[in-house]
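Here you get one chain, nothing else, as structure tokens; it is the form predicted alone.
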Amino acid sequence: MKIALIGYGKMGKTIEKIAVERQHEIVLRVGIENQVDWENFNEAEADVAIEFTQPPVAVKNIKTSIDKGVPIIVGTTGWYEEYKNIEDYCKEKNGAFIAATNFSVGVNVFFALNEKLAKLLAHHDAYNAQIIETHHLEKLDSPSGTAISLAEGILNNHPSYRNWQNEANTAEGILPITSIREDDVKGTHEIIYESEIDRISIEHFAKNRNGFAVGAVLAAEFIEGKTGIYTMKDVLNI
């Protein structure tokens, strides 16, 4: 499979390493200094694009890939207010994309566990839920996209919560998310349910970037040759 890497920072380089190990070829590497190369790229040379950049340019990159007829895997977060527009654009152009707040296999299993736990505790009012997410200092969005996905998993399965806020909060119906930024943290997410008598928690701790990269390459392998809009649940058959 021939892959165009849109974003060639730490994640892009890690994806390249994993992709090459899986016998794929990197045919384009786009960083800050050569962004125009993506617009001028011959789409016939790539089977799929993998995009890990920054929120301000993500939507443009996705549309460019759809226009070129190249299926795209999108790991950038912080642009999801435009998700419906991109979804409509993809359908109109008969394109293909997978956007995920986190491509790690472990995190996507964690998403499923989070939804199950929310269902189990949905009618136990003694427990109050919260999310704590910790990332490196360079992460721009807060809360993390993964934390938002976890919050949505709780909101969709626990009737006591109507919305989330990125701050400590004890208001009825509000799920609090605490965001912590520390040096050299790849990503930690903890779901906590606490009562006066005990505490239940589940946690995902990323040791390195490899998990995100492996998942992104798996998604690229899945979407090659397809049209339509998919999720990591489709990729992993969860």
Second form
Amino acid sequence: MKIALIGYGKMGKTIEKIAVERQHEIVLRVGIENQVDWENFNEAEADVAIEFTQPPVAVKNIKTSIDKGVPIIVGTTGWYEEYKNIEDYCKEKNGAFIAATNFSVGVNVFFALNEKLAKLLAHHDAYNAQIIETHHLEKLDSPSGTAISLAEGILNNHPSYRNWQNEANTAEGILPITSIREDDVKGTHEIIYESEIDRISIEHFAKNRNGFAVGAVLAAEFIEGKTGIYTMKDVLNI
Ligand code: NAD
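Please give the corresponding structure for the form predicted together with ligand NAD, as opposed to the form predicted alone shown earlier.
The next block holds the full complex; its first chain is the one shown before.
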């Protein structure tokens, strides 16, 4: 498979390594300094694009890929207020994309576990839920996209919570998300349910960036030759 890499930072470089190990070819590498190469790129030269850049530029990059008819895997987080517009644009142009707040196989299993736990505790009012996420200091968005997905998993399955807030102390019915920024943390997410008598917690701890990269390449392999909008649940058959 021929892959265009849009964004060639920490993730772009890790994806290149994994993609080459899986016998794929990188035909384009785009960073902030050569964005024009993506605008001018001949669509016939790539089967799939993989986008890991920064929140303000992701939407334009996705639209360019849809315009070119190149299916795109989007890892950049922090642009989701535009998700519905992109969905409509993709349908109108018969394009293809998969966006995920987290491409790691482990985290997608963790998402399913989180939903199950929320269902199990949905009618036990003694437990208060919270999410704590920790990332490296350069991370631009807060809370993390993964923490927002986890919060949505709780809101959809636990009737006591109607919204989330990026604060440790919140009003009743509001799920607290605490964001911690520390040097060199790849991404840790913990879900805690606490009562007067005990505490239940589940945690996902990313040891390195390879998990995100493997998942993004699996998603690229899945979407090659397809049109439509998919999720990691489709890719991993969860
Ligand atoms: P990074 O800062 O190391 O790299 C970002 C890259 O984007 C840089 O190389 C920069 O030159 C490039 N860039 C900026 N503007 C651009 C533009 N207009 N066109 C092309 N390239 C441009 O960041 P990173 O750690 O690689 O993370 C990138 C994004 O991916 C972030 O939003 C991060 O939150 C997200 N992320 C998602 C997952 C996931 O699984 N979905 C996992 C890790 C990181």
